[in-house]
Amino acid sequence: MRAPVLALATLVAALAGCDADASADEDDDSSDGGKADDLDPTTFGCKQVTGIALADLAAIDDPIATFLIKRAPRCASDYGELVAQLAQVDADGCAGKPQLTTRLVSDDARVDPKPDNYRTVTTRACGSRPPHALLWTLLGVNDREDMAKRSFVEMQALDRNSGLYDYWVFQGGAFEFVGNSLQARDQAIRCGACHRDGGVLMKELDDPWLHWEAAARPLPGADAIFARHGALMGNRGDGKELETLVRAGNDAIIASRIAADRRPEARAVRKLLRPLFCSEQVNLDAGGTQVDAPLSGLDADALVDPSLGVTQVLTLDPAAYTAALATVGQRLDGVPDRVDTEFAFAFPERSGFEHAYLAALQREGLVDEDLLLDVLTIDFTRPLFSDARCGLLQFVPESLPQIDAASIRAGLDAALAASAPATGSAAASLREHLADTADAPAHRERVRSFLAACNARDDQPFLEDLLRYTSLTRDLVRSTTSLIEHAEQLPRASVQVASAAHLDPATCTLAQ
């Protein structure tokens, strides 16, 4: 078994549901499980389950527990039988719909003449489930194998009882329950190595979807794989439709995660606000938008957190980017003579999950715009991996008698004051921010001034500094997460960069 389990390069949860209005069927257990007569463990078709007692499966109401364990005719012996059992047992609501949709992702197929790391993400569209309720993935797929005989499948499913995702592994005719979203978020289970926020993960969540198929950009080698295994893969999806489903899945678990942590008895205010202070999850994006085209501009999200609400485009000389690549000695390991990914300037960024989470905190009245920007503008030129900003989480009270924006602000300010922070420290800066409850426009203006300073610099020295800083964030993703599994995913640079490196917020020059 690969460790950590579910360490997908792009694990996602998605399902193109059969019913446009799932709420109309939310009390109908005929296809989704939960009937009392299904909860007697002696009646389960598959009893080869580890990680959870069979009796405790009564509390689990996800499609894997329901259809492949409780209602299964027997334990599936391999992938082919698993798919066949779902077709038999999970048949309601399937008529006239594509039961399976599969997307292929490969970290090297677009840049290596001999690609070898294809993976699949398959979803099943039946029942009254929402369109993000069930997925599974196969690793190391090729067009020469007998896919039906595979005996290892990584799976993820939405639990109707908890509103969270459950992580499962099918291996050798048995199922292992690994844990749920909160356990992954807390790093209490091995799935947390990749599912760092407890959500669903599609690393390349934005156009141009670096390593995914796109409608106008078939993935090299994909035709042969679908031709060989079409019956077990179903419809052919792509990165664009998958992004929509991933975002819907994340929204679903964000609501449940917030609800669990905001209960006063949970004493989990710090967990509730962690994504505001610390980057839990990472996405990959790219500055280029055309295959192997020169880089002529960058959006602001290559430099600052989109949750700051500042958008701007920096125009660049493509020749300056080419020269800067040579200066920093950038290369793409594993692919000789290549210095960049298919789309120029691949960079790590704060995840779409976190941006959606922060928006949800605002909708729920747990933070307001001013508090959001008070925190995010601390060390804002390091939107990822900011030790200064993340270190401020310690000042958030573990518990509060009332959990709302005003109470959180007051509790945070009191803890900061009690610490007597040193002048110029991140803690002192945050106290200054909190003292003005109407400084959101000033925060945004500071960010705009930074971007203007970047745009005013000569292109080549600016890009050299940016590439050095980005090299640091790429290396941190490699060293602190389990998300980068192949050398071809992100470029490397030959330059050495200090761990505290950042772009100066006033001058946009590299500070080390």
Ligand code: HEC
Contents of the next structure:
Amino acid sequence: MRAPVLALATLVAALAGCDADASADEDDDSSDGGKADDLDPTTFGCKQVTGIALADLAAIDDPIATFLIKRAPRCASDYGELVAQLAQVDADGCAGKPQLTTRLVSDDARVDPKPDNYRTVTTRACGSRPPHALLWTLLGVNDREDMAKRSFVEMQALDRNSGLYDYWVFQGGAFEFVGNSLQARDQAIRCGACHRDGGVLMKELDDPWLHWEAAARPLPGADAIFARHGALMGNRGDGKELETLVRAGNDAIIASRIAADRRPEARAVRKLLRPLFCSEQVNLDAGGTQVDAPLSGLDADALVDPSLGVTQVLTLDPAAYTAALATVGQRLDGVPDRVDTEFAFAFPERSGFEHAYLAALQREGLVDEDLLLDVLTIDFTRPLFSDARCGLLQFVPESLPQIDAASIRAGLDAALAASAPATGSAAASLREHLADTADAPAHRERVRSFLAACNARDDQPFLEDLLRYTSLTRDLVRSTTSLIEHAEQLPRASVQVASAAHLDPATCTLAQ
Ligand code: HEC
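So the form predicted on its own is up there; where is the form predicted together with the ligand?
Every chain and every other molecule in the complex is listed next, the one we just looked at coming first.
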């Protein structure tokens, strides 16, 4: 398993060599110790490494491999020593800077009077390394423990050779190399169960954050945790700055993923285009904008994929939302007497990663606006979990002699034609869409008229239908991903909804 991946990583490295982040900190990490030592396993300070042979670590150029393994004085025995080693070995460019920044997230602290679940996301940005290049997370943090004595840390770091993230586990004085972004998105390593796109994970990327700290809204319990463990946590960050950092980290991965998959010899056109057809990753968003207030409006992104480029706001009667919650029997398991999250109407949405990925495909000339809308408007009232749209990925050829928007379109059309699709099927619709290369405005018009139909409905029956549909997508996130670990994160409704349920594109009523 390992050998082909490393071979691929090396190939990617050649392509990603001009990556902006990589060139920005070219000189930096080689300042002391010297590159030669980083290549010779007999000189590595820490040799307790699993998941990769020490000799193969020469090809891995991320800050974990460099500072905690190759140049470490020895294998850190616990978290306290790990942080101390970094301060010592990775000190360049860090004088006078807070070396660590930590954000706290809790799946229950906002709504549960007895919260028992806090995680950290910590970054360390020294040298001229970007802040998204080294991250780690601690699980089940509290204000009573001796944090320095922890011996389990999940870590990820940007590899300057591959341009991808490497996922690592530090456990009891040893390091396990779990794999990289491509293996995560292929679901070939366990971290990929949640880091499904191979990037930095922030389940709730957009404001309002249900579970992260926000500058004006400290997370209950966070003061005590920072007071107890300040030295090991550093600066106190929040959802806002983490969002910027996560987007930057994911942009870096997107560029490297596309560079790897677009090589004709990779025969990976289907992987290259998967985010256009299928949802790899899911984010959580909320419709409410004020704490514990019923829903009074909705952005179009609660109903359709933002990559369609249609924006609109639906104004809603808060009383209709409260009544609709009662009709569908919504509850927040784990918190008695609560029917909703702090911000109303938490819903799964297509991830920010995929939105950025599709924009990158367009910038790189791998899809054009017409092809993008031709595909995204298939079953567009199911922006997530559309088996109809995702099923069309099989018509994308695995390999093409030339990989650009025109060849991809031609290859897709030929495969669809060869399958002689039944009238009315998703495949037949896509063929019709492809036949007209100037139908982007018409596609957008269809989406706009769907939103207008939703707006024209009476608020309460519309919201009941929307809550039923959202109950389905919440259940699908729970059952098809590992992302929802606590009942308090997402409400449940007491309704049965068919797995193919969706809002009708013409009438905005629930069809099931
Ligand atoms: C059950 C889901 C799940 C699995 C499996 C998982 N993670 Fe994560 N991880 C998360 C979530 C969720 C976050 C971000 C916090 C949030 O959004 O609540 C996160 C955050 C992180 C972070 C902080 C940076 C970031 O991406 O936000 C690191 C580092 C990390 N995980 C490493 C790992 C490694 C290494 C593995 C595999 C050994 C792994 N994770 C497996 C869910 C998971």
